[in-house]
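The chain below stands alone and is given in structure tokens; this is the form predicted on its own.
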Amino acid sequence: MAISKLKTGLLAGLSVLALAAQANAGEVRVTVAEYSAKTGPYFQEVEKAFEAANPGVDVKFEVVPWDVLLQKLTTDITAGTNADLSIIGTRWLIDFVQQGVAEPLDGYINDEFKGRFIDTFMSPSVMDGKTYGLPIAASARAMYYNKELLEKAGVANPPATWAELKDAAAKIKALGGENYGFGLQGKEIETDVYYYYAMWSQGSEILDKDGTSGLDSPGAIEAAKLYKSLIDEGLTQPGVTSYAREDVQNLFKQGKVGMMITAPFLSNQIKEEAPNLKYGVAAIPAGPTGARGTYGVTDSIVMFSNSKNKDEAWKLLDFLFQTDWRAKFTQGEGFLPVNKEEAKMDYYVNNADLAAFTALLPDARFAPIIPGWEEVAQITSDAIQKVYLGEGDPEALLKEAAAKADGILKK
């Protein structure tokens, strides 16, 4: 959903915040994003344990699919029927803050609580010196590779550069059959991000130093041409723009893709769905000068300013961010730890897959915390889809997209 629609809904909602639906005394309602089939059962456990430890407080979790979450929140806020707490994409937070619907949490946070968090993941929710959210989920991206396919193709090591990846993909293609060198995402959430991996490796950034779009930079154009060459030479799966992230991951789990870029949660899926698949995790390939970058992601949980039970809601937040409950959630969903004590657990210290992701964090870029970011991301996705489909010259398409993005960024 476009952020402009979100803003319209939130502005309308301001007039009814004071008339929000009356909550029962001691009731805490929480809107939860659905990450996997494990999300609901986890929060059911939390509900039971929290209510046992806090007699008189009734917790109600509502699990909502990601693709409709923003729409639901906008509708609920407009009607004044939103929950007390909600998981959100951190990139949405600035719009919530600007519209005055997110409650600052600094009055509740003490030094002990703040000290539980790894600073890298806490900072995206801090704006103008105030903390408006807590990192409920954190992730990064790395390259998964199929060891057997690379071995059959005569590739000894996972590619460290895009040039090496292209060479390895060609060798995998030469094996014949349903073997695809590089799995390339071409639709839905993070289509723009899949393009940024190559763009960052070419030395370009999403935003230039002056705050304008970097889509028309030389590195951005080279990245688009690189991906288009992979498609044109048959080094990706056919019909790239019909593949969402989950579709490419399914191809990888089926053993049909040599390399793809995604999040830590794929490791959990492989263990459960394709336990015999021999795979590894490596850094995202570097560009010609050695530049590379990964996408750092946080989702936040926020308290709404019209909550009638803020103290009880805070008790629940404090409960959720205890080390044992954090570990249960993070390990079940396949995320990176945001809790310092959790990060010291053997599960993380001795996990080779997760080590590959955490090693990339110093090079992580987060989605810009700017108004209108979702619109800019959609402009990027639309342009790169046209590149993949051959509907225009990459340079011309990206310059047109940059101009559109600048129109949003200058508002």
Given for the second form:
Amino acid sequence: MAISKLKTGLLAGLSVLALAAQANAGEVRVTVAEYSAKTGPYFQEVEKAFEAANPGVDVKFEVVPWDVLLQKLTTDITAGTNADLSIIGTRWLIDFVQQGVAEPLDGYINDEFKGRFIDTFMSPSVMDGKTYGLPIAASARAMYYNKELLEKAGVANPPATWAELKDAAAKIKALGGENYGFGLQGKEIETDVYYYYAMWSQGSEILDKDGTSGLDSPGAIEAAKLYKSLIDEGLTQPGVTSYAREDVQNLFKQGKVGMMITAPFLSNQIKEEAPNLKYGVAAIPAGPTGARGTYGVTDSIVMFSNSKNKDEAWKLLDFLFQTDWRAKFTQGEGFLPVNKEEAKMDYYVNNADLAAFTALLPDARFAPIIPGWEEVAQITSDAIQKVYLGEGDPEALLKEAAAKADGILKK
Amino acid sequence: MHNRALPYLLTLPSLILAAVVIFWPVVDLIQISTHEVSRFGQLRDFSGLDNFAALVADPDFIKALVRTGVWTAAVVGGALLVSIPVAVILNTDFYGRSLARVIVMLPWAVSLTMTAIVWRWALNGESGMLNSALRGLGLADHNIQWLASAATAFPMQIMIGILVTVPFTTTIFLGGLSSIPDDLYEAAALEGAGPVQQFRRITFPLLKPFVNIAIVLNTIYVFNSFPIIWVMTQGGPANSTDILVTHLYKLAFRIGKLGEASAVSLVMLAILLVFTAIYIRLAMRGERA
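The form predicted on its own done, now the form predicted together with the partner chain:
Full complex below, order starting with the chain above.
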């Protein structure tokens, strides 16, 4: 008697497990990155509106902090418990495609749908002629400058070249007090990118034409020496290797930094946290030949190959990429518009800050689409941190890093 | 009623539980570390010890290994040195003792990650509390960039490690102290032993088993401790504050080398097993003698 009770109990337990493991028909799970405090509420709203319009489909958004997104996806995919859709950094996409994790979307995309997107942002998600992701967030970088500080220092226009920037930074330093000319990021995410701005302006690229690392090119070495000289001459904030991007942005919001390079979302933050700061947005400084480059970033939303509800998932994607929903998301987060119709809205056309960013898009470089990119970026960050710390000759450090990177690129 | 199988039967449930919770993941790790693995954990060809060889060839791994030794020894040793006097003081009767006990235990109640985040702010070069305090007291005339290089960042991390390890260690010692009967001290006092002698001849010897427990448990916790270093420097700048756990995290989730990461975690497991076995052996022998 007791044993049979135990048995039924176990069986009941097992069947509950089995039920939980099987995705319910009509359920669409989506992993989304938390870009700001506005991300969660936005997707809650999407969920309500979409479920009202599509009875029978149950949408579940999982909002994950950006820092742990790749970790969560890796473990979920390994365990086979991944969602149906997920936002990913487009630079990770090649791994997803090579491992057969991402589903090509061409079967669903018609001309009308394709026509909604700005091509520049769509192209990084296309591999081998197939579209594996849709750009859900796009961003670029430009130079923010503190108008008051520059004025006090007697600099009339925001510097257009690195030489002018160095000059302006020296004048800001001469003001004394806790004023720093150029905010230089030296820690955590995008430390390598902050160095590329100078490198691109010297005419060097991340990858040479033959596919090897460009870190040992003359322009790359010149760029490292430029940043090092800014640090040595006290034209940056002290202790650059303890400043992540957010830390430099905080200095800028406090009005202590003359110039820094970052993304459009800083404008939103300034509006809320430092509304009295007088600032402007200008192009990233150019090098001696007039070359300049900005970093273009897109995040893509991908469909997983093992999704059991692909049709419903596609419906949700179609819903997400309507102009109104896109505009609400982009404006809330401070991104750049990826939809053509959206870009024509007054909000973007009459916004001087955003205009500076969109003007730089022709010079935008995206992270190279190569396997092992994260490792190459890590090597670059490590090397440039050593340069900032003065742990060796910039040229030797970069050549060493280039050799290491080439070892990975050859694979 | 002398059933020889009974003890085994009674421990069986916990053995099964331990097997599921511990052995299964370890078997999984061994499998991953001896294969080529895709970005998402799918096993490819058997690769023998290639992943381990790659680790040994990586100077960052060797440096992280040595640094983990320094980190563990410094934090465990430091916590021990601080905790014994703290526990002895908290064990004596004085006005406000309960309040003092609460204050010493407080860091334990705050999550490790939160503690680390607060310290990251406090150590900020421009607006950090520590710099403004030092300058306010006239101890420093310029801002110190605590987290900018390992020379200042790593000692700070060790100090915070000690700070958060003290409450647990003190608790163990307080338990130990309360088990020492008061008559021993009374007898010693009658014989004319001073407080120092009482500590050396009574307190410390009787506290020894508790010191051993504290060393073994703390070594395991601190060796595997991730949040302090990750939150404050992510092992940087240029991997100069990496310990094995942060190195492992970067390998696995930044770069996607799950095979090598599994190898690191097996190495860590092996180190801890060997350490614990040797230490318990030595400690036991000491007790029997």
